[in-house]
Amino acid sequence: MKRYHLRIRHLLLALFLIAPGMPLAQAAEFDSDSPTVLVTGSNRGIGLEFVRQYAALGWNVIATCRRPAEADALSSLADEYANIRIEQLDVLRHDMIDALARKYRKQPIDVLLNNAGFFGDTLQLSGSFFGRLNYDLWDLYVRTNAIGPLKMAEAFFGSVVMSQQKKIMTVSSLQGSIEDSYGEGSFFYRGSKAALNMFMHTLSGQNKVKKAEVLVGLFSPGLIIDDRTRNLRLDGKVERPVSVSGMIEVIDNFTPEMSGGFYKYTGDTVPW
């Protein structure tokens, strides 16, 4: 019976979309003495728990993902929430980008959390090794984990200005750290991780960015501990919900001195 409700539910957010590539129309209003965070990538893993989080805390949580239809979790956790908005977004997509800022460009957003991103799947990840690597991947890693979040920040910025905690933060990968970096393959998603965080530490040194006061972050999430990683013996996994509330108090402990920065969802410093 639940699932039925839940295609119901689908069926009735997709007669609601006022065109192909457009968000979803929504009629509930945001609390205005509650901070905002818009999260990309919300629909599972590391945004979802971010989304559940901020909502917990009472912020206004506008959560994006591709397929709202088919976002289970997410819908059902709008349900519960009266704060969460949901929103259609592909960062591929830029046309998408611009028209959902567009729609928001009246709303301050204290947090732009650019969570979406891609590793890849057993195909995609076998031709990420050397020997066999498939070059034709690296244009769909850097526009998904560096160029997507750049344009969110970029199209957001107005909104992120109008705040009053102004910050674009952005969930990174220890793959993206030349140091810290471990283990074989995965030359596309570790390259594009570096390009994104170097992307970011280059906005923070805008003049038109530090005169607005903006902070920007970068995070390590670390190895969370999912169907992929249990069974991996490697130091330093932690669970979702552990790894999410911390990066949420780092965000919120933010001070100009550490915009540009690179950090772990402990706080540490990451090395470049």
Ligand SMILES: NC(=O)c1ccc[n+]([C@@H]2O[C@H](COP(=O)([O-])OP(=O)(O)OC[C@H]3O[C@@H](n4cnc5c(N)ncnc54)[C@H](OP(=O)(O)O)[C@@H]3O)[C@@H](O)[C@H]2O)c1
Second form
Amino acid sequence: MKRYHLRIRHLLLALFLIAPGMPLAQAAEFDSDSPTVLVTGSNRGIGLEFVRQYAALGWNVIATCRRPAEADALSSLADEYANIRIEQLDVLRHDMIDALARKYRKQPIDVLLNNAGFFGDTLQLSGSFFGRLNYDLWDLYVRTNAIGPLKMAEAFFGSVVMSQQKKIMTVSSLQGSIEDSYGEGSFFYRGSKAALNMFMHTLSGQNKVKKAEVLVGLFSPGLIIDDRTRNLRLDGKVERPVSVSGMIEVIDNFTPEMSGGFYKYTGDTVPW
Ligand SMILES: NC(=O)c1ccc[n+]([C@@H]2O[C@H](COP(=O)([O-])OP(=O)(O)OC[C@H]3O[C@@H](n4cnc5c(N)ncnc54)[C@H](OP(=O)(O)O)[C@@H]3O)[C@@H](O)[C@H]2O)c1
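Now the other one: the form predicted in complex with this ligand, given that the block above is the form predicted on its own.
The complete assembly is shown below, putting the previous chain first.
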């Protein structure tokens, strides 16, 4: 009888641990003396590198991604650093954003880092071919690259306000700059990043944001050297860790005068 009760208790405990909203990789408690960053799209690329570098710097890291069960590189990092918590988040899903923001409503978030973005696997996906554009794709681009970060800012605003640093930082792209973007195609990617730039610039000017002294920044990370770009003859190529450590330095030294602006990973201003 006693053993039977014990089994029921274990079963109830297991059900509690896998209840929705629990971090998928159960991590140690966050250190309340350390700053906290939340990163979207943290399972690969620039987002994963942000997690690696912030974790190594001793920050509490809320690392979000769409499919934690498949995020092997991120899980290995979380095994290495107890200050990383993995959470499931699809920025297209506003119900998911609201649920995660509710879960962290008492957690100060010093840097909300909107990194998740969608370029498309092929040139055609990024809305490249004038004369053969698939207009149905625009919705996916703008909802991922522009509306997603704005909704994140709205949902997590309370957590940002209660932090010490109060920063909302978003990875945009040089391709969102009307003055500096050139070359063929990518209508929808460029259009969505230009919309993102306007959204974040507008956000920085809101009374509520200025009153709360929240700083808003946009970044061009440069053209990251990876399998896709290694052999391209293009200017502005940069190794991922260099770009990310540059952006972290700019975020660390971000001043109120910089709020609402668009910066390279070096800290230089990018023209709109
Ligand atoms: N790489 C460059 O040269 C470059 C240049 C300029 C700007 N950027 C910008 O930098 C950011 C990161 O780029 P990257 O090079 O690291 O790209 P990447 O390797 O393609 O990674 C994109 C990340 O965004 C995530 N993502 C896409 N849609 C999402 C959604 N609906 N919800 C949550 N996460 C989503 C992806 O998750 P899944 O794995 O689930 O797809 C992935 O984690 C993007 O905003 C991109 O536009 C990159």
